[in-house]
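Just one chain follows, in the form predicted alone, and it is written as structure tokens.
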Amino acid sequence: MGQVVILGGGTAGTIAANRLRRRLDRDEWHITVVDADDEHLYQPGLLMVPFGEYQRPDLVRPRHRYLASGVRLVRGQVELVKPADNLVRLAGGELLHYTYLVIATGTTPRPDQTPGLLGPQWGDTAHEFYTLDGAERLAGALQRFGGGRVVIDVVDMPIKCPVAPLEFAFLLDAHLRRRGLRGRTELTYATPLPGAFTRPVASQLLGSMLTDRNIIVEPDFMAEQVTGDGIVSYDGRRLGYDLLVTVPLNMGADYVADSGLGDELNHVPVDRHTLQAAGYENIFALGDANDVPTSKAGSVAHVEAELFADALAARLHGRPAEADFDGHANCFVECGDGRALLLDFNYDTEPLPGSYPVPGLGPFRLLRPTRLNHWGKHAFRWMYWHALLPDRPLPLPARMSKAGKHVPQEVAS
């Protein structure tokens, strides 16, 4: 009986067991999803939460719920990869065997990596929100909020969801000028990027929203320590602040370091179009967890999910095939005032003004902050639970297309 072992029942995790279990043979393979607890967090509601338009009940469930009969669900800590043997050792020392491992326990906020973050400040003027916890105890924050100097700081990329940080600053300053406070409010948005995006025609776009918002760009700042009411950049700088938003360095699980499996943040190197980790067959990373250069975003983690799925379930039934991720990313950006734009690119194609999924159709607006962008990324929220997580057909590409997309007259010329 073969075995295909999942670390990690997030988004990717959840999406390639369901597929593979539809895809193999029950009699000949056994499906496992190792993960820590049976809570599945729907990680985009996070940005939400500091504005009070979700609470944790809208944004967890539980993980079993979503994972396909015949998908095994064992809870614990994983500890240890053992490549040579082919196994999985949990804390407390169970341990699995596996034909194919996949590797999906994502990326995570380290606040620790960052000297003095973690200082008496720590949950009082200094917050974050990529995790449920704190996303909370930003909300609380924000209510007490009356005015003063927000920095809103990326520590390092690469982190997940690279464009959350741009639309936190988009929403506050909405908030902040519905309840009257923009104009005692001094917004900072500072960045390791040279801009405000990693694309050109993006980071051009973006950093003019940002401008006519008179939000202050800091480019290139690149984070050393927190002292006080301060954080100091590597060169020197340093912001002050009465509120700090930061994104702390995002680095992989222990376990992959400590398995030797991982680079210097603990992303597991891959071949960035079959997924498969570097030295190794028969282990693959998905999502967040691996090193492929395009965005850490969900709808990265279900396209490599698909294909991979996909790819592996061929070859198992003899059939010569091989995932081929383009590195297709798309991301709504929330704009503020009931307004989002969108995003979609790949390795090859930066975010181009068009329009998605139709060509020349849409309905949605690439690059153009629309009301229906915003309602948009609301409803996908419904079509994750009930759509994505349980694989049914979705109708939009796995695939990158340039059809229907344009590169604007003064970035061509």
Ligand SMILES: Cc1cc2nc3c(=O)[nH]c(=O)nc-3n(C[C@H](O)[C@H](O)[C@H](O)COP(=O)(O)OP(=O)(O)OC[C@H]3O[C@@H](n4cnc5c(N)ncnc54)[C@H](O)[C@@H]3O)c2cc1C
Second form
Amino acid sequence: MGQVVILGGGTAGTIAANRLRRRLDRDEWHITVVDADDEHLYQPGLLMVPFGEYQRPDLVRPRHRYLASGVRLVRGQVELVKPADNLVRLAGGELLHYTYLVIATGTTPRPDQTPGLLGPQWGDTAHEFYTLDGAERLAGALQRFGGGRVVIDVVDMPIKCPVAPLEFAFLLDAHLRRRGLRGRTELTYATPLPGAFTRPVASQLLGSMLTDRNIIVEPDFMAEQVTGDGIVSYDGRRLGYDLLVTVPLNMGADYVADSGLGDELNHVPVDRHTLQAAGYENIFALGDANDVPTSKAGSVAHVEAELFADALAARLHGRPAEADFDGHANCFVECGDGRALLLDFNYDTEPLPGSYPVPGLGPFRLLRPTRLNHWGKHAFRWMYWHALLPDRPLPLPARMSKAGKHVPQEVAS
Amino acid sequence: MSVATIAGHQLHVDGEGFLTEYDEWDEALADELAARIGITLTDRHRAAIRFLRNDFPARGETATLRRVAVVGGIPVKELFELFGAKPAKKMAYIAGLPKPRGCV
Ligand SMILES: Cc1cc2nc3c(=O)[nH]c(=O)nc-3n(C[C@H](O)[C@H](O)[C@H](O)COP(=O)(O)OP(=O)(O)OC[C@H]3O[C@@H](n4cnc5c(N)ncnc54)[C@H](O)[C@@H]3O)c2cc1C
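Hand over the structure of the form predicted together with the ligand; the form predicted alone is what we had up.
Entire complex below, previous chain first.
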């Protein structure tokens, strides 16, 4: 009997397990998912929690319910992988043997990595919204907030959902306007990047959306330390705050590093097309856990999981098939006031204006804030539980298409 | 991409002057490139540049400041002291490597 062991039952792990279960013979292959808990969190919803739009029960569902029958869920903290012995050790000592190992334990915010951030102000005037607990605490802080200086800071890249802090800035601006507090609030967006976003066309657009909203952009800001009322960059700039909203450093799970499988951020270096861990025949890393140079996003985790599962199944059936991931990422960006825009890009092509998924028709508009995009983003929560995780067909292409998109003149030249 | 003449050598560079051919670089050229952006290289600078050079071939991309700190053992603070503002970009320029992608 072969053993496929999948570490992490989040977006990528769940989809990969379900798809492999359909493709592999139950008499020949066991499929096991290991996760620390049985609470599957819909992470994109975290963005709305600080504004009171979603609550815990809206976003958390039992993990095991989304795994196909014939997939075993083992609850436990992964502590070590021993690639030489094809073994995984869980906290408490339980050992799992694997024929193929899939690392899908994601990446998590690590406020402990920035000196001073976890001081007495943490949870009081300094916050994050990348965990459910953190987003709930921030909701409380925003209710109490009566105006002042707000700093939104991205500590370092890469982070999962790199547009989330921008969306948070747009939503906070709209929220403060609604509550009549915007005039009394100075809003600053500090980023280690040279602009609002990495790719030029999107960066230009998103950057001007910030300045249009009177949000001060502080580029090339690399946070060195945080005090009770200020955040200081390595080049000596200090931003005073009454309310700090950080996206802390994102790091992969510690066992990845302890097992010698990670880079400096505990992300697993992989072949960027096959997602095979560098130097290991039978280990793959999917989703946020790997180091491919595209956005860490649920949409990416989804595409990677599908391509990987199909390629592994083909290989096990003796057919020559290699996953060929092209870095395709696709993100809705909430802009406030019930509008959102959509980015679609891959390793080689940056986000461009146009329509999606049907070239020329849409219905979604790329790089333009519309109400329909906003509803698309909201509808996604339903799709996530009912189509994406169970691995039912979605009306979305895995590979990126350039049809229906246009390169703006000033950038094309 | 275009060809520039630096210190008597014909070099391939991109629109911002970053070298595009890994093998067209050597340590003497580093001094020249550094001088162009107002930096005089010391041994500490060279240690950082050497780390970037050695790290690049296997990874196919220029190391981030955090990688230089964690893997190369040179603290981020020191990189800012050595190279001034935007050290990642300046280091890549001097090391003859692509501008750091800044991540996605
Ligand atoms: C605020 C926010 C907004 C976002 N918005 C969007 C969006 O609009 N669109 C989009 O596409 N993506 C969005 N994302 C990103 C998306 O949620 C992630 O990219 C996606 O969940 C990645 O899937 P994954 O399977 O790689 O990791 P995860 O879904 O995070 O799963 C990792 C799993 O591993 C488990 N685990 C970790 N360590 C261990 C261990 N040592 N032992 C056992 N189990 C372990 C965890 O419990 C978890 O279940 C957002 C994320 C955040 C935080």
